[in-house]
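Presented as structure tokens, the chain that follows is alone, the form predicted on its own.
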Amino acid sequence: MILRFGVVGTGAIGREHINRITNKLSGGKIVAVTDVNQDSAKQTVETYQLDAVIYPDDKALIADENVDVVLVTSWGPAHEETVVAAVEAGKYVFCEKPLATTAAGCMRIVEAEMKQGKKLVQVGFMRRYDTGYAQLKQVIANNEIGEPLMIHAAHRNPTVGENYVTETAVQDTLIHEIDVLHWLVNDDYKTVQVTFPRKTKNAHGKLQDPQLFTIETIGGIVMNVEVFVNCKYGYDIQCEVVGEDGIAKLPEFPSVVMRKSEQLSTNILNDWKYRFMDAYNVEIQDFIDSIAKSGEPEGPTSWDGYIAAVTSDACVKAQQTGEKEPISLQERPAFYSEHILQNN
């Protein structure tokens, strides 16, 4: 079975799934295309060698019945109704976070794909199948360091952009540890809170950066969560749950070890792209796999990308108020919570 693919959005993230796709992976094809510039897209079927349609807009890209898969990479804004447009033609779908602006976005989705009575949409969490955090999240089902009780983790970036203000720590970057450390305690969130720590002087004027957030659960586990994206350093992603009996570690990513003029010393990446290209891999992949295999695909669901949003949304308001912040979750429809069960 051959999975053929539309790919809606051809900027950087969509020309790399296409890539992948096209060289790297088995059982998927791209077979159309489309993107608001339109000699964007010509020039990805060019520069892959696409046998592949070109469409003016996702609503004609959806239509064509040679497209199995709608594989979102567009400007986020525009996700949610390219998703709800695909769901309601009952095509599969793999949307880059976010998986819409909005908790009400996400929620329609939601309601769409349950009216079609099967998963079809899997969301771009990619961390889920970095070789590291799957590890990490066989510790702790296995109780090998008991019931977790705190989690220390950092997400640190060189540098960043005059783009990038205080609010996108939230939804650009903490938007990762938001949906992976839910995933690996399996435990909803209750609430949180944002200190500012000194500002360090690589900040411009619209970033409060380093940013600390403090998540709990409504089992009672506490989160403290490091942003800090100016850190010079390089690309660092830092994970460690403390258990009852133990504590478990993210691995550091490999690097040859040096022993030289009187130095011990490793190398440190400075681009995201390189920490989780294997995982972006196989995260594709066993979205394609698991269609073949069971009809659905089996990785973040659309559940998944509401959970992600209403958190983000509250962690922008702690930004703004100081004061921990309610995380109100509306109940997991069943839908949702057979998916848990069966990939927990």
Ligand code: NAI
Second form
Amino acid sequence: MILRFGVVGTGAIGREHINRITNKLSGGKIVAVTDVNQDSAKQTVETYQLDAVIYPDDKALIADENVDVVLVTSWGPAHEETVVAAVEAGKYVFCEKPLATTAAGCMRIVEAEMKQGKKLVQVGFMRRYDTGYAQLKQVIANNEIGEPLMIHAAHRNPTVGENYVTETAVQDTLIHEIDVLHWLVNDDYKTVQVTFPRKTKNAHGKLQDPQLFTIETIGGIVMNVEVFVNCKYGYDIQCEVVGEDGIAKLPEFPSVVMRKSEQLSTNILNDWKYRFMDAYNVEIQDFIDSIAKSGEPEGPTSWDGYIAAVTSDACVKAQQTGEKEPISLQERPAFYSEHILQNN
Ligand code: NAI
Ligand code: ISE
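Output block for the form predicted together with the named molecule, input the form predicted on its own:
Below, the chain from earlier opens the complete complex, with every other chain and molecule after it.
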């Protein structure tokens, strides 16, 4: 069985996913693309030599009966409308993070999906498929460091564009930690507070950078997460879990250790594309395989997207108020507990 993908958004990650589905993975084929920038869609079809129809918009692409899966890789604020329309048409959806930029938006997707009576959506929280995070989760689950007490994490990008503002740090960047950290320790979030350290000279006027998020869980773990998106020196993801009996740290991305010119050095990556390359491959292969096997995707669900968005809304509020803001979720519908997710 070959799953036929229609891609909405042929920018950076859209092209990455098109390339992996076409040239690296098995069981998927790109049959349609669209982008508000039609030149980008055309160029993508040419670059990857796709046998794909170019549609003027997402609605026309969703209506194509040859499209089984809608791959949503447009800008975050555009996701909700496309995902709801695709789900209402009964199509499978792989949606890059964030599922929607607000909890209310995610809830509309959850409701549309439950109406279809079948799980259709997977969210691109690829860190759950990263070997390092999986090893860290295993160490914690095996009780090798005792009860987790604190987490120190950092998400650093070398630089960002002019349209990346203070809230984007939450909705586009911190959202990865929001998803992966509670999954790591199997706990739910309770509160968040934000501190703005002195601003780097490298950030533009509409972006406060860096930012420090202090997130408490229901179980009492305190997580300290730095987001610094103009750190200049590279793309660097750090995570250290402090437990009662020891400390467990996310492995560094492997790199050759060099002794040269009186220096001992290892390289640091500079792009998310390389840091999580394997994880992206595994998550999309898993999406394809689980649909082929059980008829439903088995990765992060719309409900995971909702949990992340509730937390992200609270983080944005905390940026604005400077206060400790509550994070409160609605009760998980049975629809999302019935499925045994392989990566949960
Ligand atoms: P990008 O700006 O390079 O590409 C987005 C593309 O979507 C652009 O070509 C734009 O013209 C198009 N677009 C926007 N609205 C559209 C609409 N309504 N219909 C059709 N096309 C539309 O952005 P990038 O970096 O590729 O990010 C896309 C999404 O992927 C974002 O949600 C981002 O958060 C996510 N992402 C996830 C990553 C991960 O690590 N999982 C890494 C990078 C991006
Ligand atoms: C980007 O959209 C991603 O998802 C990257 O993984 C993240 O590091 C970056 O900050 C985001 O802008």
